[in-house]
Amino acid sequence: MSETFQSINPATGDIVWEGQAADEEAVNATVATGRSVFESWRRTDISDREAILKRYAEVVTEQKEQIAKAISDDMGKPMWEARTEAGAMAAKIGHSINAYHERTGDKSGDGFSLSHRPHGVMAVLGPFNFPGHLPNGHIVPSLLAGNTVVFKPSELTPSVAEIMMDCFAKAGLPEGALNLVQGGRETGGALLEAEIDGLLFTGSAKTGTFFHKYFGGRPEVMLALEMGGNNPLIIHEPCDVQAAADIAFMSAFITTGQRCSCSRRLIVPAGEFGDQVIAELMARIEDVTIGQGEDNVFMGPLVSAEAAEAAVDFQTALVASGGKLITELERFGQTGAFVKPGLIDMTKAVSIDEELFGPLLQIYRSGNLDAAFARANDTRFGLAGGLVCDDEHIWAQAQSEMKAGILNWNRPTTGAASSLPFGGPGLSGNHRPSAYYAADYCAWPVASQLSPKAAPPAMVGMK
């Protein structure tokens, strides 16, 4: 029996969703639909595929507010950010679609030719983060590839994902190429068990974990996982002050720190210039405005009060293991999901090495550079990264030394850009980078060595 389940606004407590989550038998039939449009729809000419996901994104710019509206209600996103992520799946398009032909599209030349085909039925898992921008980064390849898709949101931001299927009905995509499938946990272990062809996941490294393993000695099944990061953010001289408090803060706090490229670990040096940047960060936090999502906060809640008493339960961890509080996360408001940001010194404490995803910015003071690059990459992760400093020459090292797929200079931790690859290796992924190289994984390549006529091949020490 399908069960009832509802999202609440963290910012407000009012429920904005209430949907039936889809049990085994839904999601087999919704599979086995996938399967049915899967043939007519790969053999679709690649540029009515396009033409299709091209209206998509004219569709999804006409209804930019009312998306961004949905991920600010589902997860207590700033209205300026949600709209700026509603932005970003409509610009996905054109980079997909680059990404295709330059990456997996058909090449030919002298006696060979290249192509490549899709895997078939993909299953793609979203986040809450980014409830439409990330899973439309897997789904937008796909389609572009020639796969189907069934699509489960996140159970706790599951209201955009009912607009994106609006919003490809209305482009014109066949009923079919794209499914969705609303539920919790039992509905994404009933999705493991079907017979899907791959499954993109973007998520919690304790998940994606839990995946390779499920999926291990099944080779057929396409798996890419991006699993976030224990960043760290060095800042060293020489570097503006003011500027490089502004990047960490950015780093650190944008989307209450619910990034997976956020910033978790600052880097600064021992002595005043790190005592400089540490004083104008805490001034930044002390000014920073935090609300219900209206353009004028720069920080709404976490996405639910169980997500804040994990913050704090991880903060408190961080005092056990010899931490020391500059400023405390704090829980406040009536739904129990806003939390003030929180800093916290642990050069001398044990470090506890997992991905917290909130707002709270681990401080190491390094004696030297060589130092600091050993601080950072003592991570089993390695997503994102940053420099903050203005000669080249550290650049340079921090380029050859930092264990990073996204590593920036003078740039915040979060910054990414969809022409760009995005992955890291450790727990960050199973090497199946996302954004620009999804086209890797949407299609498997078919090389082929050719002859206009048939003759017989050169046979040595035959009459």
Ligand code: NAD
Contents of the next structure:
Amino acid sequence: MSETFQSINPATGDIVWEGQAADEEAVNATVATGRSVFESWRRTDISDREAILKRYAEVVTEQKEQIAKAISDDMGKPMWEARTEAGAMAAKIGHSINAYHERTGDKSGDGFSLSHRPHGVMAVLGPFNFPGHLPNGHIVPSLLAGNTVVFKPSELTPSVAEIMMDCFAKAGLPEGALNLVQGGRETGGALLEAEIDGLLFTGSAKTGTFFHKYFGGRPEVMLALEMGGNNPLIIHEPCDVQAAADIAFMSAFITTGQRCSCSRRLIVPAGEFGDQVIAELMARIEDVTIGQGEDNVFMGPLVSAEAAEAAVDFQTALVASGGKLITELERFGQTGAFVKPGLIDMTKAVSIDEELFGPLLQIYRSGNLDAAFARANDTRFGLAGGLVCDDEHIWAQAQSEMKAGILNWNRPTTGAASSLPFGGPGLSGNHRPSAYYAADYCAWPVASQLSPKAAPPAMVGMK
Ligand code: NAD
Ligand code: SIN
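Given the form predicted on its own above, produce the structure of the same protein in the form predicted in complex with nicotinamide-adenine-dinucleotide.
The complete assembly is shown below, putting the previous chain first.
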């Protein structure tokens, strides 16, 4: 029997959405709908598919305010940031069309042709932290390539998905090309069991690793796993201390630390320069504005009181393993989901190589650059990393040494470019990067060698 669940605004405690979770029967029926529409959608001319998606971008732009409000209500993101996310959803279309043609699409030349075909019915499982932009980043390239889609958003953020469905319908997407199932893990589990041709997932390494095992031995199912990171940021002389502290602050605490690209570990030299960076970072933490909705604030709450509790527990574990608190991540407010950012010195502690999805930055002091690179790479993840340093030779070294699929120089580790691939090695994914390279996992290539007339092939060793 299907169960009712709710979305609760973590900033206010208000119920902002209530509905039924799709059960196994409903999920199977939805996948069957996607299957029944697949043949006609894949045969729809690419120019018509593009036109519908361009119209979708227009509708999303028209409904930007409503989308932003749903994002902010579901997961607590301040409105300025939720509007940026809604803007990125519309901007995705142009990038996806470019990527479709440049990386897939149809090509031909002297004696060959290369075309691409869609897989079939793709399941998209979304995370809560960019509830519109990230599922959209799988859905748009999937539809463009001719797949049909069954979308299950995070159970923490069901609202924006319904508005997205409405935008696609207004854009003229045929019914059944994109389908929504709401619900949590059980609904997601039913989707894994259903007859899908691909699973496009953005979420935690724990869940993604489970899916990797689940689909082990089933190469016919396309699996694209976009997972988390334990991202390092190295600050090294020479550089402007103020700018370095701004970059570190932004990297660690934007979206209340709830971005996969957030810096989790800050590596600064031992000595006076490193002390200055930390003092500047502390000053910014003391000044940070935390609030909700329309307030002119930098940070909102964490997604839930449970997430805030998990952040405090992780901090406690770091202290137990030898970490020294510089400033404590602390919960405050009525709903239990607000936290003040924390800093902890882990230089002499035993590291815990996990992703904490919250605003707690671990500091490591390093004796020299080689030690800084070694520390940066001391992780099973490989998503994002950064170097702040004005010496281009050191940047060249970082590019060759640091293990991260998104590696920035004198820029925050956050703020991904949709015109570039997004993903990294290790526990951060299964080598199917998203964003610009999403086109690659949405289609399979058909490579042909051609001759207009039947002619005998060259044969060696025949009489
Ligand atoms: P999550 O793994 O808890 O959940 C993601 C989705 O998977 C949700 O829809 C959830 O319902 C579903 N799910 C979870 N367990 C399932 C199961 N056993 N069976 C079926 N479905 C299941 O992730 P989250 O907390 O929503 O998102 C935060 C995580 O996402 C962080 O780890 C973050 O780093 C990662 N993330 C990665 C990227 C990237 O592009 N690499 C981007 C954003 C977020
Ligand atoms: C994320 O996808 O979680 C972050 C991407 C970004 O920093 O823009």
